[in-house]
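Shown next as structure tokens: one chain only, the form predicted on its own.
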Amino acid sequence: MVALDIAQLVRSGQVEESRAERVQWLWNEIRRLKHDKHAFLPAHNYQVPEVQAIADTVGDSFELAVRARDVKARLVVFCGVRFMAEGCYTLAPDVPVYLPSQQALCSLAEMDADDLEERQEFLRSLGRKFATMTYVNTYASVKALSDVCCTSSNAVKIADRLGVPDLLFVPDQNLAYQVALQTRRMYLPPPEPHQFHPREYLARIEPLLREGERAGMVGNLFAWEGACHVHHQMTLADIAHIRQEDPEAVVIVHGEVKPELQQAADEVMSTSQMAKYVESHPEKKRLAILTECGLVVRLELEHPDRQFYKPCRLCEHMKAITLESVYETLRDEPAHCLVTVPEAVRQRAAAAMLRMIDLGA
């Protein structure tokens, strides 16, 4: 990541000129406190630039999980959302992990572990041999019921390496579609949210199971009924507008967008893959990036010679982390910001996350 300075953020409109002196002071104080307290600050790609600028590492969920496993610090202030801070604690339980805002949640992660157990029991009752593959955008209680975790950057690779034909993919139905497509599994669409009725669901998927067998599919992918509220609201009209405005622009979407957008795009990628694509293709001068706006803003700052179209959306949960809250958390280490996981749950969740790191390498 290119180092950002305050003048650059002011020129680009990311920091108001009236706040520049305060932001610079906060950066200096955070650097001092990080040094004095031997603290580690990871930040997700969707954080605001002034927070990314002070982080020790910036990346997607997989990259941050790997860094969490290897963290050597007295404390961590996690600039992301709660499930990420939980994941850090899960892999490094001896290091206190702080989340600067209690509003830094994730709509995708809000699923009940009891509902997952019910679905697993249902599939077992059908005699299905399956693995539960869980997106890291979940809380530890759900990870603990899983055979393996994944991120958008490694989901296909892990699905290919599991050696199991059928997958129960939790909780993002859109990423599930991409995994099914790329691994030649039959995509079995989920029920409506909170509307799982075993008999109705079975009647819906039975024809698709038979169709997959006739087509010689590798197996089946049972999708959960979750979706990222940021990516799920993007539409085909967003892509159509870009195509009309600039037919030569490369359209890149996140794997969490709806299947019809994945089909209409030039590339489907994780956030880290998007950043690497831009870096490794300097000849691509005009790009449309459909993901949370935090990454697109960062790419604009790092590549001022490119044209970025921004049919992106904001995640209010990611934006709950502010530079002020990072500073205050690092300064005060408030107890209410500590993130922990019950030990029995943590051990099982850690096993699924470590298997992800092993298979996704």
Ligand code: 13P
Contents of the next structure:
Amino acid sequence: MVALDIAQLVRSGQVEESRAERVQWLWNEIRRLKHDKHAFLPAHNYQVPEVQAIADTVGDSFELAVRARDVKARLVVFCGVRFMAEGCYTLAPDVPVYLPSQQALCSLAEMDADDLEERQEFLRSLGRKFATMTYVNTYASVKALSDVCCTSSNAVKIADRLGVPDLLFVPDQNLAYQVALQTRRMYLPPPEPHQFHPREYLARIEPLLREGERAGMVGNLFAWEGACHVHHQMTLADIAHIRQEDPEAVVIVHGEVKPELQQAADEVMSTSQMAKYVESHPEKKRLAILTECGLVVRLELEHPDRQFYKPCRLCEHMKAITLESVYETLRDEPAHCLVTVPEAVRQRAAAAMLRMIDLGA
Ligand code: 13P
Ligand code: SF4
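Please move on to the form predicted together with the named molecule, as the form predicted on its own is already shown.
Then the entire complex follows, led off by the chain already shown.
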């Protein structure tokens, strides 16, 4: 990632001129505290540029999980959302992990572990052998019930390498579609949220199970009913509009957008894969990137020679982390910002995460 300076952020409108001095002061203080306290600051690609600018590493959720496993600091201040901070603690339980905002949540992660147990029990009662593959956008209680975790950058690779034909994919129904498509598994659509009725569900999936068998698919993928409220609200019209305006523009979507958008796009990628694509394709001058705006704004700063269409959306949870809150958390180490997980749950969640790192790297 290219280093961002204050003049550049002011010029691009990312920092108001009246705040420039304050931002510079906060950067200096954060750097001093990081050094004095031997702290590590990881940041997700969706963080605002002024936070990304002082992070020790910026990445997608897989890269951040790998960095968490290898962390050597005395403390971590996590610039991302709660499941990421929890994942960091899960892999590095000896290092205190602080999350600067209690609002930094994720709509995907808000699923109930009891509901997952019920679904697993239901599939077992049908006599099906399956693996539970869980997107990292979940809390440790759900990861602990899983065979393996995955992220948008490695879900296909892990599904291929697992060696189990049937998968219960939790919780993102849209990424589930991409995995089914790429690994030649039959996509079994999820029930409506909070509407799992075993008999109705079975009646809906049975014809599809038979169809998959007839078509000689590798296996089946039972999708969960979760969705990211940020990506799920993107529409085909967003893409159609760009195609009409500029047929040459490359359209890249995140794996969390709806299946019809994945089909209409040129590429389906994780956030860091998008950044690497832009970096490694200097000939692609015009791009439309459908994901959270934080990444697109940074790419604009890093690649002033390109034109980015911005049908992006904001994630209010990612934006709950501010430079001020990062500074105060690092300075005060407030107990209410500590993220922990009960040890028995942590150990099982860690096993699923480590298997992801092993299979997905
Ligand atoms: P990435 O792993 O692609 O960074 O995605 C994380 C996320 O929260 C997407 O909404
Ligand atoms: Fe969660 Fe969506 Fe926000 Fe990512 S963009 S943190 S998946 S709510």
